[in-house]
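Single chain ahead, written as structure tokens, the form predicted on its own.
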Amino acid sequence: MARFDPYENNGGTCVAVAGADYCVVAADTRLSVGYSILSRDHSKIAQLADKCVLASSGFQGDIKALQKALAAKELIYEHNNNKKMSCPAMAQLLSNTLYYKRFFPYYTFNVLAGLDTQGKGCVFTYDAVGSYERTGYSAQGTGSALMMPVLDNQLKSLVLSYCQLRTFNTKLLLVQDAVTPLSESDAVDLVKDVFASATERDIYTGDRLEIVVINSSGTHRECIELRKD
């Protein structure tokens, strides 16, 4: 017997790292249900404000709509005010609308990244009804189980021992100023590389992988091939 489901996950896996002047978001360019592709270049990483990005991993109808809705509201807040929102300012927006959805949530999976009001690295993570928290990296998605202990391991006693050097209170600082010590380069390398692995078990991760950069002189984009199997 035929079941109604409103939801669909079509595939995909966003990575994002926060530095202390930059911050990298990566996603995948697959698009596909089940075992069919149905786009291999397209781009799941939205430009919602000047140093502000949204990737998102889930139901493309519903990040459409999220992202159309968070658009919107951006709009309304820079007539108001005269001026961009923030990435912080973004992360509660965006998690105060996915709440608002929760008794029939947006099926999406979201990494919001960019540059703070210090022109530090942020990275705030979420679940599907707006639950977040700032960390110096994260990923989402259907290839974020294979990526989070390779960047556990790269990044999380790293994080840890850059924290203890500024200050004592650790735990106060990771929610607050949660950055990680990488150079932009090496942060860019290690996405590289974290998808490549991922791609190797994941097969609705692959085709084509898309990097933003973020930092004081702007937003910049490159594509790197992935595997197409």
Contents of the next structure:
Amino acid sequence: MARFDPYENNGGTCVAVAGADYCVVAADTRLSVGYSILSRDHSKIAQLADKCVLASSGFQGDIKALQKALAAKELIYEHNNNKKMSCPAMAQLLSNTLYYKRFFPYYTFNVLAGLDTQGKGCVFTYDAVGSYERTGYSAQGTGSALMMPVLDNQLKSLVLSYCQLRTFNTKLLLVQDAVTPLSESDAVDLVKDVFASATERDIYTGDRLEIVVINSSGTHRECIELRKD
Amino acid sequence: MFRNQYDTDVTTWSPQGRLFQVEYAMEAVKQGSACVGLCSRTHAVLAAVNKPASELSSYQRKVFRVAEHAGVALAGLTADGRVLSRFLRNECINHSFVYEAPLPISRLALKLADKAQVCTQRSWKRPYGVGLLVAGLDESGAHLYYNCPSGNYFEYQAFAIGSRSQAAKTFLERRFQGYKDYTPEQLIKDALSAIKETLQGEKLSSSNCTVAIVGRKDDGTIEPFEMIGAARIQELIDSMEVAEEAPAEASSMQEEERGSEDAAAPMDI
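Alternative state: the form predicted in complex with its partner chain, after the form predicted on its own:
Below is the whole assembly, all chains and molecules, this chain first.
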């Protein structure tokens, strides 16, 4: 009984790390289907507003459609409010857009990252139907299970203790302060290492790594080669 | 004499073949405060007079960005204009979404004109009481269109609408032949001069006018539709005034020379 399957997983992994005044977003550039590679040079990162970037892995058709829908909604926001959307505002919009299709979801695993209204780094991580959370770092995609443990190992205690220092007497972990105390170059190096590790064992991750760093002076893009096997 | 009998409904023709309600809508445009538009091969400029409703209030916005590559200036019922701007913005976004390309200005003007025409042929509607100068950039260069409440639209090199716009039109008629090759700065200065003509006596300053420009630079990059800041407008107005004073001095000097030559002539005899 052949039935049309509307979805396909084109693979790939996305990562983002938030810093005190910067944000690092990275994704590999491999597009696959099954055991084949469709492209070694396909970007998963879309710039939605000047301090807001969306990295998505999953079904490329839905990723493109989602990016276009968000860009159109952002333009409407600009027309109505005379300013570009902030990252937290875009985070809510993305969540609503995803849940709108709760019963025929966008097959996308998203990480939205950028600078919040105070200029601090922010990372929002999503599931396919819009459940989201602001965190200090996140990985989504086929290699995420390989990367998250490493990121937790390197960043979690740092983030927690950094937050606890800042929340004084209360044991309440303020999610808004979820940033890592790492410097920008350390965060970029960590991301490169983590991708190198995931590339070794995940067949869908590799070829090239696109790293986008957002800070007060703007958006800076860098590409480094990964294993192509 | 027959106007009153045939002007109740927009769907009633007069014996002379006129739709008076549509003509009355065009009257509303003439009552609004002035706007001008000009374009060169690569840039289009829109300028409007800022007239506050009273001393206590702010002025009404008459220039709207419709897309990165296009904007409108309106005269007449600004509320109607606001609604139409929202329509135009939506059309541009929808076109970009489907075609991944900016909506050509001629198509934008056409969509607007078709929308306006509908209101001239439905008994339960009324025509939009606003005239729009639609300016923008597409593959074939910069364009300026004027959209009437009647549903007609025309392309212009330069145009002015609203109250006392005839003075601006006369100014533009004298100068428009050269506009194709004007630099953006020259276009802005002419727009300001045209606006000045409509002010008739009142002093032109950055607080009583709005100017916006869109175009393609020499290197091919797009200058998106943007209002020009008040400081820059004031700079340009000031430089225009200096330029006016300089030729005035030169011509008064020439008169003195002529006077001395006349005095010399009798001695020759």
